[in-house]
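Here's a solo chain for you in structure tokens, the form predicted on its own.
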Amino acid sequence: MGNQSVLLRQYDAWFDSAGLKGFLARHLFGTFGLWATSTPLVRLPEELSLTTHTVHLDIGSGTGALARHLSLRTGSSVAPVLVDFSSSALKIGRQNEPLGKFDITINPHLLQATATDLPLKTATFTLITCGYIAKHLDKTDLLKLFSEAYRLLAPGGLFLLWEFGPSGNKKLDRWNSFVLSRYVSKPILRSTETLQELAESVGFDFYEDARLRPFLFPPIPRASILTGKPPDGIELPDRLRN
């Protein structure tokens, strides 16, 4: 990430200033945030069918709502990863509740770490999921975010990844991309048809707009993508290859 300093930077004043300006991040990174801005990902238990033998990586995780909330959700036996590289954002992770029946103060797993290089061993989650990232890198390095949720991706799992997208209208782009520039550096507004694109490139065998609900909040559109890798022994038919 070519400006990676610079947007730690950014993000690590984010959560640790004082006033409305970290109220904001504290909460729109946390429990309210996942229910006021990310609604649709709250129903992804029974969207995504997953279990209690689910093992998921969620990448960006900010303080943690995600992963606690799925967790708690399947009752899962298997405590999630979760990797941000804002060093502030993951100790109000720590601070939390206990993240379902996991205490994360005695295992935590959380992981400071950047999206484009991750020190997780290959062919490990049944779930990697990524929000509101993309925005931030650039084409090489959103690749090898790909290539990485590729490289940790066991057979039979799936990669879950949104972000803030393109209207159409220059005008409302240029206003959407101020408005979510206020605290960070301004945005890549990429449509769900090129994160296809960058799927199909680093080897991902099928993907498909991940057609989440509506995100009422903030009212900007979102893209998403759902890919994975099939499981061993087989093959998928012509009809899903694409």
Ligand SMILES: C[S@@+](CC[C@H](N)C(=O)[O-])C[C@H]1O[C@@H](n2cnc3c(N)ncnc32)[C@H](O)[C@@H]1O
Contents of the next structure:
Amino acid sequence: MGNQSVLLRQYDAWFDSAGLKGFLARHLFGTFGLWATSTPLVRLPEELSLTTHTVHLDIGSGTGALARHLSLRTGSSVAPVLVDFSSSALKIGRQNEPLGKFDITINPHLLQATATDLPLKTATFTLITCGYIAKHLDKTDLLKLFSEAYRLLAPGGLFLLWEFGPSGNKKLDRWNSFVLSRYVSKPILRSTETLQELAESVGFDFYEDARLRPFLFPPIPRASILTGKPPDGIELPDRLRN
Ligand SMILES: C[S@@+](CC[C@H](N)C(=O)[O-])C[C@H]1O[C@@H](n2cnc3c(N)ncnc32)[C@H](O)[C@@H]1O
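Form predicted on its own done; form predicted in complex with the ligand now:
What follows is the whole complex; the chain from before opens it.
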């Protein structure tokens, strides 16, 4: 947890800052950022056939912009659960204007916790999302995050994870790491293949490149993986297994 407590302090300081630094945190990890830095996620309701009954958990939710968007678009009847270890991020999420049926100001499901140890009930969620935190986790902690996602998914549920990835050019990757570590610790950039291997090693039977692109900003490649648990009683045919 040593590195994680340093990171937590860095994120708290970033979200709490005045001036340009705080403005960037609130907007890059807010609704503007959803469109600019996570552009393909805007179409998730259609791409994943989300419904009003989708039970959504967002791990490393920042200000909660994605969950708000999905709730609004699906007319969700189930309050999503937003988990972040930064109380400063959750505070901003709590202050956001209520949207549609999803009123984050009275939503009880804002949870301050670490992604590697989630105090939530097994087999609860039909959609788990996790954006831009894998770069902060070493292999052991990333495996814990995948294990928690596996435990928390209900049968038939989907897990979508995306993160900045390597470009294939070492010099460019060094530059990208420099840009990404402006306010927080140096990132670990992993390919989609590496993410797939980690998912498989905790028990996910199938997975694919989520092909979330193009992202408008910043011009750093993303790696993404879509995986999940088959519904109860369904034996996956071999051709669907990786
Ligand atoms: C780069 S921001 C991304 C926020 C949001 N997912 C988005 O795409 O706008 C990363 C968020 O994850 C949180 N975070 C980072 N590491 C975490 C961990 N180990 N457990 C819980 N939250 C974490 C940070 O506090 C921050 O709010």
